[in-house]
Amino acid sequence: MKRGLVLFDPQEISASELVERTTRLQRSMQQQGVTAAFIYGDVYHSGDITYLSNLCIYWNEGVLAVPATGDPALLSKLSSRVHPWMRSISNLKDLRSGANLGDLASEYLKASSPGIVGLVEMDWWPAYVVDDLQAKLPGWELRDLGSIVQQERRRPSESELKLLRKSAEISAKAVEIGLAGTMTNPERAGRAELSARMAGVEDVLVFCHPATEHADTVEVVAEYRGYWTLASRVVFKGSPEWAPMLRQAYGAAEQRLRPGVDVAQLRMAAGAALNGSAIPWRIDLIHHTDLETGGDYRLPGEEAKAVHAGSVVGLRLEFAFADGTHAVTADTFEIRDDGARRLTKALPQVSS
């Protein structure tokens, strides 16, 4: 369950720029004839909702209703009473509650005459959802609209982008004070959770566990406004053998950062420092659209996608020991035409 602070704030973002990411949903679903386009969204994976509505998916799951022409609905298992809350931090007035999210749709769609239900990123829907759908929906045809919000999502307007760079602060922040003196894990798990959560995320992420006998990695996934970012350092004990590699491997893969680069360039960027170390490692470059289950919802080939200027990422190196401990650190950065510009600034630099 999502505890944290939501607001709707036209400062931030305002209604008319909520109104015209679902206008070009809607343009697009006219040229495909879709009729109306579902998305789904669980408190684990609804940054597509988010992004169309402001609201935010704290428990159970629900569906944002999009027709080709006039307002989005929420179709929602959620309890009927938290509605006045969710009209207040969101663009939506027509909210529906159930039991059944097949039920909903039926009604939601009995006016209409059976055509084309678009379900966007189809593939992660829960299979009895969507075997429920097409029981409750005969004569209508589902089809796999695929990352069409979320293609828009990976393209943040310069408001956007503000948030952003605020939620990177945030990590930042809640990470270089888990850092700081000489504590548990627990206690930094605490020091910084406590960080972000004052700063005003919705939800947020952390990560304190050794890294070795001779380190400490502190991790935090923060979400801000609905934008997640991504930061983490490692507290070294001592000297160990492996902290050079980490820097380097690290520092050459952000070296290589910028509009066209893949996570194949990265991993070579970073093999090349590693001089054919046997410790295990792995990189990866994360999207912000992505940052909101660690990468896990990714479509089949998105991994392997190069990135492009306007791009907002998470880079993120970890190393595996033998001992079952893992060193981890990651920057959230902002892919511009020139190269790329570390967000996560309250950290020190890694290769420095």
Given for the second form:
Amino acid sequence: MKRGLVLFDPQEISASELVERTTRLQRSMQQQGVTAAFIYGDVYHSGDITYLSNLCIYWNEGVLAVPATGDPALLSKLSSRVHPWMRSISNLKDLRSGANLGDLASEYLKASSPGIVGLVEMDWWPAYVVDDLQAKLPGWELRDLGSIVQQERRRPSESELKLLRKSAEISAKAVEIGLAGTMTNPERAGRAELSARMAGVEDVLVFCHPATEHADTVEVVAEYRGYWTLASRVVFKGSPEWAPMLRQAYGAAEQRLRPGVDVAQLRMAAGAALNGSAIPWRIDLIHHTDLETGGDYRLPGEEAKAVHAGSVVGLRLEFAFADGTHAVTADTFEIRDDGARRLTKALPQVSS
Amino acid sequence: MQDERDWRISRVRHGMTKAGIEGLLAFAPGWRRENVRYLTGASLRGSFATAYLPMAGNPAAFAGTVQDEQAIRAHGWVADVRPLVYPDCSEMLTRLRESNVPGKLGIAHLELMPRIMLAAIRKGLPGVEIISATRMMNQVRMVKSEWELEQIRRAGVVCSAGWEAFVSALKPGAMEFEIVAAVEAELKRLGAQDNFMLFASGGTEVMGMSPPGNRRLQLGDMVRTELTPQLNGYFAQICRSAVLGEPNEGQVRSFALFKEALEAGLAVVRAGVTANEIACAENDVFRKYGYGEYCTSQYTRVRGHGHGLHPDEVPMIVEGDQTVLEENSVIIIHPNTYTPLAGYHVLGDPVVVKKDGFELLLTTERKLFSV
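What would the structure be for the form predicted in complex with the partner chain, rather than the form predicted on its own?
Below: every chain and molecule of the assembly, starting with the one above.
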């Protein structure tokens, strides 16, 4: 749950860059004849809203309404009592609260002639809300805009790359601290959490759990100023036979990572290194924009797409053991023309 | 634990009968997993999972990740565990067809179910009437078993420890988010899986709570929090306020007002009373001293609420809510609101509702803390 530091710092992302993000979306909307774009978010999945407004949906649900021209507005189930706080951490001025998102949307559009409302990632919207919009917006066409905002987010600007690098440093440091010494898994989680939160993360997910009886996993997924990164390492208490296999498979995938590579190619590289191992395993390549949900909100088919230069991705290899435990190794990489640069470089290389 | 599972299934099926539902599908998005956890007992990590309970026969569960499938199997309550794969959700629909397809299917958290999933269900189960079972499941979960109460008691102990960590971290110059960091670290060290927490610092200008900022604490500040750790799936909440330095007259008067209101609310708690009666008892104290206007939605949300597998469950303790409290439901009484005396003030204790009163879940003193 989001209970870390939420800031709007124009030194990090300038007000003009924030406005330009909305302007790019509006240009695309105008080309498609869309009157307003609605972006749904909840406390678990709201990265697109944060990207366009710096707003944090810290609880409940909301919709960012972006008109074809003019400033966006937030339609939210959160109380109007938190509007002053929302204004302090975002560039939004028009904040509207109510119990029903359909009613808020209807009120928002009441002065406009019926046209097209674009729903960003319409497949992930609650069907209940979409049905309600259809009922309350007679004459309006609801059109799926797909992952139009995510596509922009996958080409981070230089200022965004700075924040992603900082986020990756924090994730790596938290894992490093969680690995140190002899601790129980709750103690590892406590130390990793403290490290990340003192560094100013907005949210952090820390998973410390056994990986057979011979090892523990420390995995951290952290959000710094809206930018998510991933890191994970295994701390060994012995020399299980699977340890070198994990290193070799991950190392093979990491070496293969570069522009144009997709997860199937990484799977082949890791699989070759595993040489028919009986341990079930899974490798995943997750854009930083999908890390908040562990990649679960990727639209069908997206998982298979190749990465391109300029993107930032998490590489994650998981062994699933028969006793129900898991070993996870992961890092965050910036994909560059000449290969992949590990942003979680504070951690030792797995293959070393 | 099989007794616990059977007790739950019995309660759910009783609720299904009353609602005229022949099959229940519990849906768990990443931020509302409580119903699937209730039916499977498993701690989940993925963004989507469902659990299906027919009126007769065995339950089944469906998870979006292999890890969650394993977690459900390992818990042992549901043997039939299958993958949940978009866009066609075919394994889930196949299983629903294998047991007699219900004429009326209740979906818990239907209101949050993604269009892609509901479209697959509508297409795959033509002719089936689909209704929301969210309210039904809220009612089912409201009364806790003895095992559930034991988990909430443990969460109550961690609440008290979290508050101690909060007070220990308070000092002039510390930034708000650093206080939260210290609390989170302690909660996690004690085994908490998650925590819901809001925060505010300052004087009479504070109108409510939010996530923390980078404001530095100053002498004279009142620092408020509600923190809600989750232990083995179950949440418990504490609300307290502390002052850096000696409290001023307004802060002292404010605390006295809130303490009297909290204790007035607690005084009427017992099985059989309504949420409305508790809220009225709390608000009457504010009205008695001329602060009744601060009990409205302009200044506050609720005067307490239930908790369990979710931090904010029914009943909502508000005037007009006629929900009858049953024995072994768990609620927090918190008359949190703004007044001009000291700004937003929070004070609240969680309790188990008993036949003739309540069981307090905290050991933390009910006082205005001064650091």
